[in-house]
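As a starting point, one isolated chain is supplied in structure tokens, in the form predicted alone.
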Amino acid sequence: MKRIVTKLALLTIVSCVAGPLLASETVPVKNCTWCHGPSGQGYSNAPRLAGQQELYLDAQLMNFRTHVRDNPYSRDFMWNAVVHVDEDMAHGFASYFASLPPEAANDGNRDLVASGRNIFEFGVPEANIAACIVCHGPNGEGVRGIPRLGGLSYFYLKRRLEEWAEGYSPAAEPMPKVARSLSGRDIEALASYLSFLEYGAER
């Protein structure tokens, strides 16, 4: 009976250490890997995927199929990107790159830090914004389809807020009047706090 339960203990272990190897083997994960990095850490215009919420890149997945995100990287990377992915192999992709550990992209600006987690965890009251930590929690660790923003990079955060007070993605709701109403210091200020946001702490 010890030697049954030592083998599904191992049974156990190597099933969660060979999670995402088998993932990438069911799906052509080196597809994304291209744009996003083989650890899926993002690069200059992609976004960081590692440790996304598997619920949201499901959802942005079937959005891009839609042409519901229409901003104009989604329109020339994904819309093409996404054509032949259908319901299963997005949930595939989504749950490979959830598994993966995410690593904070650290390129905001560190003089706005103390500015942007003030916006972050009380809003801006004049404006009616109410505080982010609200949505995608203490940490910016985000829930099912709230997405993660602690560690994404300041570039993506800075050019997505920027894209919804430009009227892109409307039905994104409550985003688009969120960043309608930030200035263009808020903005910066709050992408370059949740830059440095690693594992839920800031360095």
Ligand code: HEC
The other form holds:
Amino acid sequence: MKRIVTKLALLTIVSCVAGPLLASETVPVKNCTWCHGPSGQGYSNAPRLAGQQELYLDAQLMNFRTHVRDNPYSRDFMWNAVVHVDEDMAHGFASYFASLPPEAANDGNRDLVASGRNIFEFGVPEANIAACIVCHGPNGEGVRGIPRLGGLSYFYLKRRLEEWAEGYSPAAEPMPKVARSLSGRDIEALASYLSFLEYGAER
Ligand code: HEC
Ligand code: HEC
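The form predicted alone done, now the form predicted together with the named molecule:
Okay, now the whole complex, with that chain kicking things off.
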């Protein structure tokens, strides 16, 4: 009996410390984090979700469900991963991952950072390349349905831009058109710069 009482007391203490229900307890995030990394910081081919804009995450989960996002890795990994994710669960996942603090991947080519920053901030008017900053914000932090780019991995950013230029996921306005105007070198420079960009960091 004494042992049970002690156990109960312990449970009460633990649940008091844990406080209100964590978002991770309302949706099965383990189904996601084995690919996206334990704190959603990204892993291998699966991008960082931590700190991503909530509305953007929500919209992408629906885009995987409806197959609107149809590039190879989305087909191979995400179409299956969201088969049982309904709208309510999508909101839960989006708000959970958006609430995690993001870390920068820092995996681009440092030599290309200056040229990437230049394109990000000013575009290339003569090549009809829009300044990314206008939509994605000064620290690449995004807003609402526009994603945070700062600190995403070089490989993921490069792949996304290349795949839009190749014609995948054509409904992701305005990005297919933006990506088609970029050269291979522009894409490498942008992906490098953004991989080192920390939200709120001194610039
Ligand atoms: C088997 C591995 C795997 C699992 C499991 C998985 N993902 Fe993914 N996820 C990926 C890969 C790979 C991509 C990149 C797709 C691409 O290249 O466009 C991705 C992309 C995403 C994106 C797009 C991010 C962006 O910046 O556009 C979101 C959102 C996402 N996953 C959420 C989830 C959620 C929520 C779960 C759990 C329900 C989950 N994923 C489970 C592998 C996985
Ligand atoms: C007019 C606004 C606008 C401009 C300018 C713009 N973007 Fe975007 N970008 C968006 C929107 C909206 C999305 C989400 C598209 C979707 O998937 O529906 C997006 C998505 C992206 C993504 C996907 C991020 C992820 O998590 O998968 C990347 C990468 C990106 N943009 C890079 C750029 C770069 C680099 C530039 C400049 C050359 C740029 N964007 C210019 C609006 C813009």
